[in-house]
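Let's start with one chain on its own, the form predicted on its own, as structure tokens.
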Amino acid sequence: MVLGAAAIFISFATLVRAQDAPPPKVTIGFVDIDGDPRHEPIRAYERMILKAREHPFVGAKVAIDEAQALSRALKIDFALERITVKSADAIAAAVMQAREKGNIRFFVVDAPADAFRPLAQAMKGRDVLLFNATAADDALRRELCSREVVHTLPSLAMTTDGLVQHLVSRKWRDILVLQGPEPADAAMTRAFEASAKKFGARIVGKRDFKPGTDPRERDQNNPLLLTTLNRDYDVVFIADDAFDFARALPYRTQRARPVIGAIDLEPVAWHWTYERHGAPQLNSRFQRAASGRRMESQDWAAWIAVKMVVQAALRTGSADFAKLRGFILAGNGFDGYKGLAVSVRPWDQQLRQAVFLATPNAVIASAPIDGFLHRVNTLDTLGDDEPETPCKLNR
């Protein structure tokens, strides 16, 4: 009776502290970098503001609010820690300090396409997933090629793809084609040509134009010679990371042509007026956090990144690493409010997703488009399909 009795105040006592055993708890990092100038404004001078470029982390911080309510289902902590450096340089040693010190496994890097390099060879083979929610260049989707990352931001590629892809549906194929000075503009020139290629759109012609009023340069940075061409075209697309000649150019062209590329028709990953699928909720959500600024892309892919390792921890009921990352990239569907369910890609780690083709003040369409199929999934029309990448990572 005495053992009985033991037996029993000891079961007791395990479950008293069993009670009172804190939730396990998933922290995501957030990687930024101080003064990065990719997150500076535009400016055509001192006080006329062109763009204004915000930090990423208001879109990671809706994420993690969302997943609260989550949090007292599952009985699973999730918290957000922003982790700032003073330069690119130093990104992986903070990683690898938050993940030895602070258990985080889990990091949305906000960096640019040279800091990965580094990154992904100082995290190579341990246990980390790394989500690149603000680097397009498609060079980290193919030469790079780490397992530790995962693309949430659309490709170069996968944006051109899907502007092509409506300029053919339109029966827009002869593109006039403009390029800008910056190495931004090459990359962007670059992927759209393979794009129209991949396509069948014809490029009439290409021209390089520089910024300026040098009467001496005036072929080059003047729209209506620069737009002079000896045969017709249906649209002018243009390569300008600046942003300072593409805002000039429409309805100064030579002929009644469109603009696409960097001004009016801009390929996006997000877009602030999109009304279906549940964004204007996530969009007012977004404004209420970030005091009235409107969503964009990268916001969009910092987002994502954290819904994801959420909604693993939901539909595993886990907080073990190994199991929300087997989750995330076996191919498993997560609804990114772009209609079609967003996924990442073996080969790469891209996640598939639409992209909107976008005005200022509306979304035109979303790509893939109508027509544009695959033995697959349409979503791979857009950007590296498997056969078509030096990237094998499901090999």
Contents of the next structure:
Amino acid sequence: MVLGAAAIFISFATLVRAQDAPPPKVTIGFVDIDGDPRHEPIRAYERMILKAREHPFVGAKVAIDEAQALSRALKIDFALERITVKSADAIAAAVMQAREKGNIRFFVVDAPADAFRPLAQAMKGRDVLLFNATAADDALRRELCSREVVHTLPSLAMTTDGLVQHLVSRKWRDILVLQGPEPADAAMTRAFEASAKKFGARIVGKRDFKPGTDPRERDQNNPLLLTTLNRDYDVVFIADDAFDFARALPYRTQRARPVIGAIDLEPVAWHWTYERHGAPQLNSRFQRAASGRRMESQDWAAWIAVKMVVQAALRTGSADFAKLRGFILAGNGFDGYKGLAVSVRPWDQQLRQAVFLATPNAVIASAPIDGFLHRVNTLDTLGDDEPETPCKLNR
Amino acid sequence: MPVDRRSLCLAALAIVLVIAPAAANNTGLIFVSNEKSNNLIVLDPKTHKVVKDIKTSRRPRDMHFSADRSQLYVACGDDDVIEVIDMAKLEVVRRIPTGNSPETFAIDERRRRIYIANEESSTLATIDIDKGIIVHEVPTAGEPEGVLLSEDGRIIYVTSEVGNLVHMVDTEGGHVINDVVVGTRPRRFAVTPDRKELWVTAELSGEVYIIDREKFVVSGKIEFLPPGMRKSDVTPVGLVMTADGKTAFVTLGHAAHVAVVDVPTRRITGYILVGKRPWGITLTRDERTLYVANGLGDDVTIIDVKSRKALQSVPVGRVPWGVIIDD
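Okay, that's the form predicted on its own, but what's the structure of the form predicted in complex with its partner chain?
Let us now look at the entire complex, which starts with that chain.
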């Protein structure tokens, strides 16, 4: 009887304590840079915006909103905190502070490739996981090769591999390459050349273009001259990050050939017209949250980053950083709303995923294209496969 | 909940109708909803010729008969309505407004209610059938999909594709009373005839989860892999069970097969090749024939259950979603 009373007392006490303790909370930081030039709109004239290029914060927000309904079932709270810094140099300190003061361990990082080098250095060996949602540079996956970084945006190599797979599957093997003056254009061209070599497409001509109207440079700024070649080609690939030249190239070529790359058929992580795998629902959730803006690749990369953390909590039933990190990096599949489950490659921590080949109004194909096979996972026909990469994480 | 004399009468009537299948039309007509051509294609059960093309609102998906089979309800996702089709005339006679993007639903004739999952607004709505208005909405986790009403009408189960959950909703109180975590992107339900187990397809993880209804916990799961297919192509969505509770048939989406499962042992006993991306699946009342809607093949595969062979494919509308048979 006495024992029974004691037992009741103890269980009651535990009950009170359980009710008092707030549920564990997982907070995800979203770090971006005020005035990041990559997010400046591309304009034709002041009020003619060609590309809005907004920060992908809404993508992360949609994912955290989706998580709210899970909080009840999981008894774990989820929150998103936006941390905007003044310059790329300030990111490492801001992340460190959020880690110490705000107990934040997961960060979606919206910063250019250059910002990742000091950041990865400062975070080396620490208990944080940074999601690269906006920098496609292959160097981050190859040379930087950081254990603290997961890349949710497809690498350049993945996108150009997807594009070339489509060309080869159509037997459009002969390609004229036009490269713009920006470093980003050079990187894109390098990736495209590597993809062409990998899948057996031929680059039959390569020219540098220079936007302008100077008649002395007309061989570099005239679409007709740039696309006149003493042999035929199937498509024109253009690398033009600034977009202004590419937008006026289609229908101005010397031969009646499609233009791809920076315009018309673009390899993307996400597209607003994708109709399968639940994509319309995600697109409409995003559009509602973003006052009508359409979801783009970087938004998707931010969305899936947050979703991976939430799913890790759901599957492990835990809010513990080490467990969540372990789950995310263990190659587990996540629902990315684009068919084949997405998962993290152990060797360079790039998220393996489908790449859409999209025109402005339709997803024409989803790479990996049928017929491109891989011994393990066809998604690994896109980008750096294990034997190819210099990055050997998690070995 | 206040109960007036009229609803009691209706309830009594509904019970009579439920236990009197003689009221069925027994036409054997096969109805296929087509998401992109916005119509129901009606097939003759013997010749499988199209006997009627019923125009509906946009994106017709889930369909259910009224208990007396005088009416067919069809949820039209892009126009936010449930349309009521008169079975004698084979035309739309009424429209009941729903929430945003209705997909699947369940009818409780006794209480004169429809429970419907609204994919876009992430709610389970309760609609008063007679008044044609939403009387209650329960917030769910993202993208609610499959709904299933318990035999006594007190509980409704709802899957959430985003949440990877099955919610258990109290229909009287109008709130979620429990959740259980299942596989990735849970879609549709079936109940074992002994009422003990709830089977749920998990599209992206390629499994069927089995939930013990009394304890409301996962008590098992079945993974599918037809020979020669990739695991990632196995995307189960539709499922149906025989009345003796021995056999279940599960459509495997991109794997283009129907899996045959021995229910008591939970073992897969075979795979039947069908068309492109099968989702909806229905058994005839005599359980001799299966009809499978191939969403990306614009056709329906007809399967002989005994020999487990596909007999024929019949073209229907664009993106067929589900099949229901008036037998």
